[in-house]
Each structure stands twice: as structure tokens, then as C-alpha cells.
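Next up: a single chain in C-alpha cells, the form predicted on its own.
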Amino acid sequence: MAKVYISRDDKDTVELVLRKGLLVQQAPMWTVLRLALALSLKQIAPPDESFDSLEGGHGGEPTVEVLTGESQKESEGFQDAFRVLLSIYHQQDLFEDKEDKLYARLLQRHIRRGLREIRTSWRESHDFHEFLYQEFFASQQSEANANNVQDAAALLHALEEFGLNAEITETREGPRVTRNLVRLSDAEDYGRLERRLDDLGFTLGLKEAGVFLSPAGEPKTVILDVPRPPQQWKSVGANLLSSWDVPALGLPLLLGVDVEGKPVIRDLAEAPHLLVAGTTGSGKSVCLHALILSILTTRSPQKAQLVLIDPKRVEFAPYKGLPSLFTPVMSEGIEAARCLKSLVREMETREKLLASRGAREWSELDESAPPRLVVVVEELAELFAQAPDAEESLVRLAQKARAAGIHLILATQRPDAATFSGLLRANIPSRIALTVQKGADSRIILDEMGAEKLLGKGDMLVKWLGDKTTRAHGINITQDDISTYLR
């Protein structure tokens, strides 16, 4: 089994941006290795032969399988792919190198030639994201902006096709949107451009996405805020998670970034309850790992503690013992409706604590109080089919259990009055509405029109208890994104 040496100093390297870079410790080695190996094929010299030997001293020695994901039981890995690499940089054969001598050779060489480039361009201090960025990506800036040029043009022949006399003073690309700073030559063009919406959004080829519009607090300024092809999209990482600026809020929550790429944060304590919503493949699922992920890497158990219902029973399994639970995580229906009766008798015992200490809100106990608990409901239309008791007790705790510290979020892909009746809707205030699929699903959500108009795969208009809608874009998270941040 061929083998891939790295120095003493390779290893630290690996070790550095694990820990500081990636904020990934516990992860194998190769995440880095290969990362190595990209930097390395990027330069269009060979690595010359200093990299056979290891001055310095012996770091370990990768497997050509580990590093390539064949030694995986799942997956044929990406062995050949490998191969084809280095063969076509190399102009060699090496599918003929059936000992793999000289492919674990070359392959060495990449990676450690790589690793020098790491550690001799970035520095700890630094954010990691934005070097790699920078490696890759920079380049195609020139792109990006010409890219750009051509928007803004189209944009405005599409506003002179309705009359309207414009210039745009600024743009600004964000994760998903270009954001345009529009002035118009006459204050009455408001209305005519917020009615021929529609119009614009067809005229640009945007298909069910729309143009957003709003005030720029400018003089006859408004801004457009236009959707780019999804091959332009930047994803909103997992990594957002390690390196937000915790604000000190009761249970602050990371909701994504806004359309320029700045960090969406709440506080679930203020709002105080919240509504999920959204249509099958928006991105309700993933919202919610990301609130739930942003409580945990944020508080500690004695701070705020979950009660996940997951009738699903999928989606909540990775949560399952976890020390920041207050009961196990549930998946039957009536399992949850006991559970939620018991947390209305939970919500009366906390409220007796509260009279006796002479306090009207949780936040004015110290922190001798019982924690805060967050319940978390991941599918509400499913839990209702099986057990119609449990919204009698959702109710009573949207109704009065603020002061007790005890806050709701509740999540459904069926945004109808059934579901989200009257008296829910009343004592939520603050909701999440993802892509719809009618302006009337909108409506019940939000109260208003827009969330039908959104991209699709985390795409959101937020709308929480004292604040105006704003549009954010979810954090991409996955199963191994979890499992990392859990460990």
C-alpha cells in the first residue's frame, strides 16, 4: 500500500489550520492534505524533488487510499480522479504505475509543496475562508465585475422599457443578489415601478423569482435588489457558526446573512416565539439545525436547554443525549402532547418562582433560576395529525410562557390556517417565511406578500417582533456540519 510522507513541520501545519483555520480539530488529517494539493496544482511548475526528503524530521505517513476516500467502505473514492490529475499535469501515464511508486511520489510532492505554500502565505490571525478565497477564487473577480456591468445594463434598458428615466449610483453583489442603488428622476416613479414589479422580474428572465424593492432612504433612491443565476450564488457556510460575534442577548440566534453578506441575529428571547415556515426543498429543515446548532454553540446547558419533537423522526436524531436536552428528543405524537402538558405545568411552577421572587420576566432572576427552554417543534401539521390535543397546550404556552423563560419554535411545510390557526398566529409574532408557493401561504406567514417570490434552498424573509421584513439567506448546514459541532 503505497504511503505519502509529510515533515515534522508539514504536521504542525495541518495541526495549525485544523485548529485555528477550520475550527475543526477532531478532523482526519487529508481534509488538509488535499487542500494542499489543489494549492499545489494551481502553479503550473512541477514540484521539484526537495519534497522527498523530510528535514526536519518524520510528521506520519497518509495512505495513498486515506487520501484519495478509497480506504472507505461507503465509496470507491476518487482514486482515479487523482490519477487523471496528476497524469494530465504531469503528461504521464500513470494509470501504468501499477506498484503506484511514482504516483505516491508525485502526489507527495503536491502536498507537501502545498502545505509550504500555507504556511508560508497565511497567517493564524487571518480567517482562513477568505485565504482559500482568495487562492481560488480572486480571479475570477474580473468576471464577477464584468458580470456585473452587464446586470446593471439590463437593468436599466428593462426600467426605460416602462418610462422610467433612472441611473443606478451603486451596486453591491452579496451571496445570492445584486443589490442597486436606483435614483429615479421623478418621486412619482415609486409607484409605477413597485406596480410593474412583476413586469421587471419577467423582463430580466428571473422566472417565479422576483425584484425586491424598498426605500433607500435617499431622495428619489430606491433599491432593487435582483437575484443572479444560482452558478453565481456564494454558499453561506457552516464556518459562520465559529466566527460570529455572540451578541450578550438572552438566546441570541444566527438566521443566515442579508442580502450583502453581513450576519442576520435575534434574539429568541425578545421574539418570543417563533414560526418556521416553508414549502418541501426551502430549506425549513436546515433553518432549523442552524437555530438549534447557534443555541448550543452559544449557551451552556445550565443556560437554555431543548425540547426537540421531531414526528418525522428524522431530522432531530443527531440531538439525541445530548447534555442540553431537557427530555429526550421525541417522535411520537402523543409522547409530545404529554410532554407539552407537562411543560404547561413546568410554565405554572415557573411563574409561582417568578411572583415569589418578585420579578415580572425571566431575565430579572439570577442565575440561581432554572435555565431557559427552548421547545422546538420540526413538523407542526404532522404532530397535529397525531395528536389534535397538542395545540391546546402550544397555545397555552404561546400565550403566557415568555415570562417563564420557556420560548417556542415551530416549523411546518403547510402554512395553512389549519395548522397555523388563529390563536397561534396571534401569540407568535415573529416568523421565518421561506419559498412558498402562493402569495396567500405569504400572507399567513408573514401578512404579507413576498416569500413566493424567494430563490429557493435557504432564500428567507424574516419578520420578527418589533423590526421591519428583512431578507436573509440560510446557513448551508449538513449532517457532517452537525455531527462536527455536537462532538
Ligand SMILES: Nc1ncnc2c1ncn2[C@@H]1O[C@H](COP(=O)(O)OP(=O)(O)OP(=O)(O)O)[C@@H](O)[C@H]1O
Given for the second form:
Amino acid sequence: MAKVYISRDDKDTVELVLRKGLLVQQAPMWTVLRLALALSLKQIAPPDESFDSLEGGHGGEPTVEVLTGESQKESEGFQDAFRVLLSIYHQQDLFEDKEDKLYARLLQRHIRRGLREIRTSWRESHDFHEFLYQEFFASQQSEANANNVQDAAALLHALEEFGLNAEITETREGPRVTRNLVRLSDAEDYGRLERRLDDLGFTLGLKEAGVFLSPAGEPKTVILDVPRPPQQWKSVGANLLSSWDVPALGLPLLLGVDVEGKPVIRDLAEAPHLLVAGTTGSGKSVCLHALILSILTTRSPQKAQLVLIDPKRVEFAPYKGLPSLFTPVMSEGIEAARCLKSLVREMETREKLLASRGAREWSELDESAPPRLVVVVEELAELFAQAPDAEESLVRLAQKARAAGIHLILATQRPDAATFSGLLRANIPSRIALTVQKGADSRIILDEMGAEKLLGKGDMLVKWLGDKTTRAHGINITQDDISTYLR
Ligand SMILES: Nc1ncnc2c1ncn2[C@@H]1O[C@H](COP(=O)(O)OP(=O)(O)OP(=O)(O)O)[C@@H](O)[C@H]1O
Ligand SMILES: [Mg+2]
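Next, give the form predicted together with the ligand, keeping in mind that what was shown is the form predicted on its own.
Following is the full complex, with the preceding chain placed first.
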């Protein structure tokens, strides 16, 4: 009989829910395990293999039959239903799996991920039933709401109000946004729609968030991305990082998923430098963690090393002591400025190395070349406040470090002229804009409007050197995720 293993922590969670969470007395363990399964199935990315191993011993081994109710009475079990669910979710035929090995493993991963979710999202002092209600039903209730913006009829109605005769030919539900392919009756209507886009958002009741319009590549057809309420979002979890297909690029970065849920990957080596900007709480730091973990999970220390500068002192502490660090994590502005100066010298040494090997780009060098360096600055404005001379070194690096295999990732809340001056700006062509307050802020970051209509929490517009701007939803990396990845 195939078994599912859970850890001691998991078992504690189950027991806590049974004791303090559920209102029914003496519910069996599988009640909690099935709830955990359901919670995990709500996420779009599959749970990763970290749930296969049980550090600190296991806390129980319920059989698959108990979980699915098959052991009770053959005819009343849910074995087939569970198998169908997981087969669809994982796009694999689990009915073929005769010994139930894979089936049990996937079941275990989901259950353990669900239990972790309970552990991290539910507090003992809070009502567990309310927690479940929010997780499972709050979204459905608003789905039933006739005014729901997701409702295609509401969209058509709003378009009609602007005198636009349209037809929705397809809708695709992404993690946060519903993508509508809309056929207009007249090609001229595109301009009219573009001018009324803010009104459309307003009519749909979207407050600051907005509708994004883009051409669909077919005549008269446009794409309208309409955000759904946060209760209906599907989370983009850190497990995406353990399962991505790492492409053969210089320095691949996994930024998140696009509006339809597909991974968004860019090459930092091509960028060659990146600005990450957005208002407070928009998700800059979380985004930096995703970038750093992308580099750490895909490159061996020989191929890329990090220089982490954190004048706010809060964010980069978990990376202290990692083998992939070129210098220790820096939290003093003065110390960081000194380090940046030495990186300018490093750049010059590397330029000589390139010349001696007759190469023009770092990618032309062989394995024996020193690793690429990625310099990450958390809050540029704070660094400049503490050490104004850091700017000169950063400008020199931005101007020339690309060929030397040195790349900058600079984050700031205030990308205005004072912090992100002309020289720096001109040499950092790739940008990520998280949510900002005004269209003018978006222009400062991207040279175009749009970021003021984003949804916050890691929603971003990505403008990479040479590419057209695309929207992505960032990976939600928690402190727990970071420790898990660095372990
Ligand atoms: N990709 C994401 N998915 C879901 N939630 C997110 C995401 N990114 C950020 N958040 C949420 O937003 C909160 C704020 O994010 P973060 O600390 O990265 O903001 P910030 O822009 O660095 O803010 P500050 O400028 O104040 O440092 C996070 O604690 C998290 O709850
Ligand atoms: Mg921050």
C-alpha cells in the first residue's frame, strides 16, 4: 500500500488544527490532510521536490487509502477522483502508475505544501474556519457577483456605453488578470478605446488598478487585460524557482510569470544593467530576492558571484556567508563606496585580460575566466545619502563594465534626477517598474506610462534592452523561502 509521509512539523500543524482550529471534536487526521491538499491545488505552480525529504524525521505515514477514503468502503472512496485531480493538475496519466509511487509522491508534496501554507498563514488565535472560508470561498462569492469586473457581460456593457460595438472572442484567466480578446467592429475604434481606457477602468469599478490595452496581432482585434479582485489571485510561489527550465543564457533571471501565467525570463548579461523602481511596498525587495535566488540557483560560484549592498540593513542579512559572495554583504555606505571603487579597478584589470586574449566580450572567454559579478544595491538613494562618492564609481561601472562581465542591479523608491542622474540613467537601459503613484513616475522609470495602473505586490512592467515592455507578476519570495533555498 503506497504511503504518504509527513514531517514532525507537519504533524504538529495537523494536531494544532485538530485541537484549536476545527470546531468539530475529534475529527480524524485525514480531514486536515485533505484540506491541505485542497489548499495546495489552488496554486498554479506544482509543489517541488523539497517536500519529498523529511528533515528531522517523519511524523506520520498515512496510507493513500486512508487519505482518499478508499479503505473505508470500496464503493465510497475518492481514489479515482483524487487521481483525476492530480492527473489534470500535473498533466500526467496517474492511472498508468500501477504501484502508485508517483501518485503517492505528488499527493505527499501537495499535502505537505498545504500544511506549510496553514502553518505560515493561519495564526492559532484566529478562527480557522474563517481562514478556510477566505482561502476557498471568498473569491467564489465575488465571482457570483453580477457586477464582477471579470464578467464578460460587464465589459461588453461598458464598451457599449462608450459607443463601441464589440465581441469577446476569447477569455483567458491568468494568475491576477483576465485576458479578453475583443473584436471591434471598426479598426478606428482602437484609438477611441485607448482614449477612454481610464474611463473603462472606472466604469468597471477598478479604483487605481487599470485595464491594459494592446494589439492582438489580428485586424480589429485587441487584448484587454482586466484585473480581478485580490481574493481571486493565484499566487506565484517560490517553487517556480526550483522547477524552471534554465535557458542557456549568460545570466538568466526568472522575474515571475506573465499575464497568462508563463515564466518570464530575461538575461542580465544582455541587460546589461538593471534599475528596479517602485513606490514603497510595491515589491522591490521581494523582486531583488527573486533575482538573487535566480542567480544562486542556476550558476555555480565559479560562474557568477554577488556583491550585495544593503544600506537599509534589513534585506540581505540571510545571504551572509554564502560561497557565491565576491565580498561580504555590505551595510555601511562608506564601506560600499570603497568596494565600488575597487570594482572599478577590477573592471580595468578585466579589460586588460580581455585585451590579452583578443576578446571583446566576457562571453568569448573560456571556463578559466574569472566569474561574472553581479552588484545588487538595495535602495540607491540611501547609499548616495550615506556615501555620495559611490555615484561616480557606479557611473563608471554602468558605462563600461558590461564587457568585463560586471552587471549592476540598482533598486530605488525614488528614480528622480537626484538619485538616478542623467549619466547613470543613460547607461542603465533595462528597467523594472513596480507600482508607482502617478503616470509621471512611470515615465521617469520606463519612459512610458502604465506602471501607475499596476496592482502592487510584485506586479511589474519589464523593459529590457531592445525588447518591448511586458507585464509580469513577480514571484512571492518570503524569508522562509530564502532560508529554504540557501540551506
Ligand atoms: N510578488 C509578490 N507577490 C505577492 N506579494 C508580494 C510580492 N512582492 C511583494 N509582495 C508583498 O508586498 C510586501 C512589500 O514588498 P517589498 O518589501 O518587496 O516592498 P518594497 O518595494 O521593497 O518596499 P520598501 O520601498 O518600503 O522597501 C511584501 O511583504 C509582500 O507581502
Ligand atoms: Mg524594500
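The term rigid core refers to the maximal set of C-alpha atoms that superpose within 1.5 Å between the two forms. Positions refer to the first chain, counted from 1. Just so it is clear, the model here is predicted, and its values are computed rather than measured.
Once the core is superposed between the two forms, does V462 show a C-alpha displacement of at least 2 Å?
No, shifts by less than 2 Å.
Threshold 2 Å Cα movement between the two forms for K312, core superposed
No, shifts by less than 2 Å.
With both forms fitted on the core, give yes or no for whether the Cα of M29 moves by 2 angstroms or more between the two forms.
Yes, the C-alpha moves 2 Å or more.
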